[in-house]
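First, one chain by itself in structure tokens, the form predicted on its own.
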Amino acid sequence: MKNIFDAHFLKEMQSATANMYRLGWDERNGGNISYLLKEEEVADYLYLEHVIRTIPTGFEAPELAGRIFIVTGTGKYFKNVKTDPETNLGIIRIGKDGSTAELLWGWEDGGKFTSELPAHLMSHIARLSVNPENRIIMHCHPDYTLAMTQVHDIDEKSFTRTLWGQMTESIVVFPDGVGVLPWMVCGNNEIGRATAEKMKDYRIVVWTLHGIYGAGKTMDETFGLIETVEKAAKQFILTSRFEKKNIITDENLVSLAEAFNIDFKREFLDL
């Protein structure tokens, strides 16, 4: 049996959480990540028949029964994951009934998964229905994206179009656009269901005055997706007071999409 502390998925969680905290995206115990793992990669590090304890999830997800995730813990600070992963992270398997989590490793202080695990599971289900290779759901509170939700219309067309227009890379990185939800109470299944519904069409969902939910096939892809949205939002906030002398036009965006051979939400442009 290999040492769990050498596992690539554990190192990825440590690196991602450290970077997100460093960037100010996950203050205090804000933010959470769930990472869908393959059984064979976990079996190299853990005895899968050994269940430490079983925890109700508060949500029925029969579609994910038997699937294994590494998840950040409730009340845990991202800044502590790198030095104390066994307390701040847990590896769980969704039980056969779809409504319990079998703890296979972690949360050594008696803790459990993030309170937003149901929302994560709902989003995993939604994204897997669109892309079976999806493995990451990442939630954080990036400064400029939150600021943008305070001063910008929050319909998806105008929000996406503004982000696309801030820098050349935007439409290349998120051609599917950005889903946006109005302000909602967090940590419950209602916002989880609303997010999952958006996740059928978008890999990024912005929670007004709260944060971002991002999805992807890898940790790097998901982190980079959120990073690019946040960079575009920063450009908007930094320049919104000034007269724009140079802009990216709708025609420019079409040229970019053609040059990179990408599908994009053409209905978000006024052509």
Contents of the next structure:
Amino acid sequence: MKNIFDAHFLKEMQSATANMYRLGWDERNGGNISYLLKEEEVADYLYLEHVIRTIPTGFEAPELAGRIFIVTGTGKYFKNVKTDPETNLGIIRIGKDGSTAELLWGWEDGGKFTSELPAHLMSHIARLSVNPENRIIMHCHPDYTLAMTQVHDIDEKSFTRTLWGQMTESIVVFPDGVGVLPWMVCGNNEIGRATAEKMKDYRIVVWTLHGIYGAGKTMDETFGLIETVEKAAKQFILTSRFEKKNIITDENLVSLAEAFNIDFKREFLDL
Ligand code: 13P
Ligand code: ZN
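In place of the form predicted on its own, output the structure of the form predicted in complex with ligand 13P.
Below is the whole assembly, all chains and molecules, this chain first.
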């Protein structure tokens, strides 16, 4: 049996949470990550028949029965994951009934998975139906995206168009645009279902006055997606009080899409 502290997935969780904290995206216990693992990669580090305890999830996800995830814990601070992963993270397997989590490792203090597990697991199901290689769901509270939801219309077309217009790379990195949910109570199945519904069409879903959800194949890809949206939102907030002298036009966006051979949401432009 190999040492779990050497596992690449554990190290990826540690470095992602540390970077997210450093960037100010995850104050206090803000944010959560779930990472779908392959059974064979976990079996190198843990006895899969050894279940520490079972925890009800509060919703049904039979599609994910037997799937294993490493997840951040509820109430845990991202800043502490690097030095104390065993308390702040857990590895769970969704039980045969689809509504319990079998704890295989972690949450040594008796803790449990993030309160946003419904949004994570439902989003995994939605993304896997579009891309079987999707493995990461990442949630955080980045400043500028959050600020933008306070002052910008939250319909997806105009929100996305504004972000695409802030910097040249935006449409290249998120050609599928940004889904946006109105303000909702968080941590329950309702916001989970609403997020997952958007995830069928978008890899980014913004929660008005709360934060952002990103999905991707790898930690880097998902992190980079959120980072790019946040940078574009920052440009918007930094320049919103000034008269714009130079802008990216719809025609510019079309030329970019052609140059980079990108399939983007054309209906978000007024061509
Ligand atoms: P958890 O501490 O339960 O992960 O919640 C943090 C959060 O960001 C809620 O949306
Ligand atoms: Zn949150």
